[in-house]
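Take a look at this single chain in structure tokens; it is the form predicted alone.
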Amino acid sequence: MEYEKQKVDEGIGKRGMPKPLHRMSETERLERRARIRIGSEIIAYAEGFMRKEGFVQMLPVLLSPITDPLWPDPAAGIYKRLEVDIYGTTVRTMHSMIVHKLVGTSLLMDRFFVMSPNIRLEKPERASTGRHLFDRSQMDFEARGASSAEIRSLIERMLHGLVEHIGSSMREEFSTIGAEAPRFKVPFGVYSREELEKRYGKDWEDELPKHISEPAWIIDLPREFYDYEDPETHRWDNFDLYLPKRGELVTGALREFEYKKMLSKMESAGVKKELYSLLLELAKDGKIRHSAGAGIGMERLIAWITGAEHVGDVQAFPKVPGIVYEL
């Protein structure tokens, strides 16, 4: 027990690592408070924007037999999956509500969004990236009949309006943290994954943020079975949004909805089909509808806008990979 506490103390003591509230100075608490107040306004604006766009807010799912496999996405860094037996059934903590979004837009709502808690036990070495948490929140949303281009445009309009609103309404808080809201033009630039691989090599995900000054879309990313892949060109109709010096903020796509393509991609990727039997059954019966959507990491969004060094600095109670704080 004492050894475990020592490991936590060492982790918290590293340069740039978030501190828990009881170890912060009064100045540090004032800065944390200002970031959380700005974050509260960011969340309120984002939720209001989505409602104006016709999205209905639904409550999140925390445990389910089905969640995002996060495979074969090369950016995933999960070292352990949390499972628990309830009522004789194995359920898992939510990685993201992607499967629930596919079913929800097919059988319930044309368009909806969820502020979804996501628990992903990232590898401990990701603590120092400043971008990773093991317990975080994501704005997940999906729209029936939408294209990936329409979803990208929606996100651009949201972010552009958001930074203008936050910059003018939270001046006192920005003064406290000594920062300004970022400025950028829309639409954002678009890069293909193939183009970036040629320019920067296999480490393009780490290199790109060093070379851009404004947010940029990356398209055609080989990923999980639920992202749409053209059967003839084998190009993926999906996207990520990358931020300067920070990396990925948004992940989204046009979705697969055809049974045979889903099944084939699961088999090729080695995804356990039995975990997605309901989704496959609905797809086989033609009940999964055409849709597109995305997920926005809220801590990363707040950290970018407030200039936080680590995403844990915008959480009241930080959840940093490899460190278990007392609260």
Given for the second form:
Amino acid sequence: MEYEKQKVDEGIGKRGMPKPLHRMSETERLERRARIRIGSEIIAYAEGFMRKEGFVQMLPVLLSPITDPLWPDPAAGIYKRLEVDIYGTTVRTMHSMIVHKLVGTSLLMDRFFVMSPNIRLEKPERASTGRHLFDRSQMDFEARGASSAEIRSLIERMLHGLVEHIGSSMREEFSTIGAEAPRFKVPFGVYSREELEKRYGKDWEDELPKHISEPAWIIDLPREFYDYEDPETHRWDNFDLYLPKRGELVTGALREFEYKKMLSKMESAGVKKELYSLLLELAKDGKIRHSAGAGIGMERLIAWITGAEHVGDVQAFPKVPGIVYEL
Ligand code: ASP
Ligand code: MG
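Alright, leaving the form predicted alone aside, put up the form predicted together with aspartic acid.
In what comes next, the whole complex appears, and the chain from above leads the way.
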């Protein structure tokens, strides 16, 4: 679909849209500064936590012939995939480092994480959801030999420690924005997607956040070829973490590592298997190891903790779908 160019003035004129720095009032800038200072502390805490858990931090990859197909995933709303030819080869902007994570945990490092910038050109109508950006970062991590339950528990421990730390160390910043860090109990409740579909219908993703008061895990979500599907029950060993009012914060899973399963899932989803030939070859040779991992949306995490209306309000240089800001 083609979209008309949307001027920055029109875009940010709409209620609640994040403004660029040079168009903010002094008060608005003070609030943005406080959110970004809290964000900086959140990033440092999350990185330190992962290191203590034995994860090695690696630097991100931004362009690659292989990236996340983001298909089939009901939460994906991409209007255009960015591809560019370099040195005679087509590369794509990173949607997520999922394939790099599968290969990395198999051939290089048992446990690692990346603060990974992802460019996903979300549909412009997603500007006003408050949850979408076209240029954002996730803490993307993977652990060889781990289970989904282990990854979920690690995230719960991280978030629990994080809000305690931030609540006590960033008092001045919280008072500037007139907010408090969220409180919640761990472990979080677990719901199956099937149960939610029965209760709320097909739009359960939009309905659920209105009905929960604490973060909640959703399990068994049919989606991309790399998440593990039980061949007998057809249940998916994967999960999302949903926040009250805000929706999805985390996506993760136990992974497929068997060649035949990956191949047949790619075929039935209509994903171009030529793009994943390296992964398929490694899997065929038995070189892809069992792993599990997840990605935590950093802007969503910071926006939740600082009570920001829009995820772009925690970016120094907002990247809202459909609006091309000057910086
Ligand atoms: N590939 C997921 C995403 O970026 C994250 C994960 O499953 O680890 O949405
Ligand atoms: Mg997701």
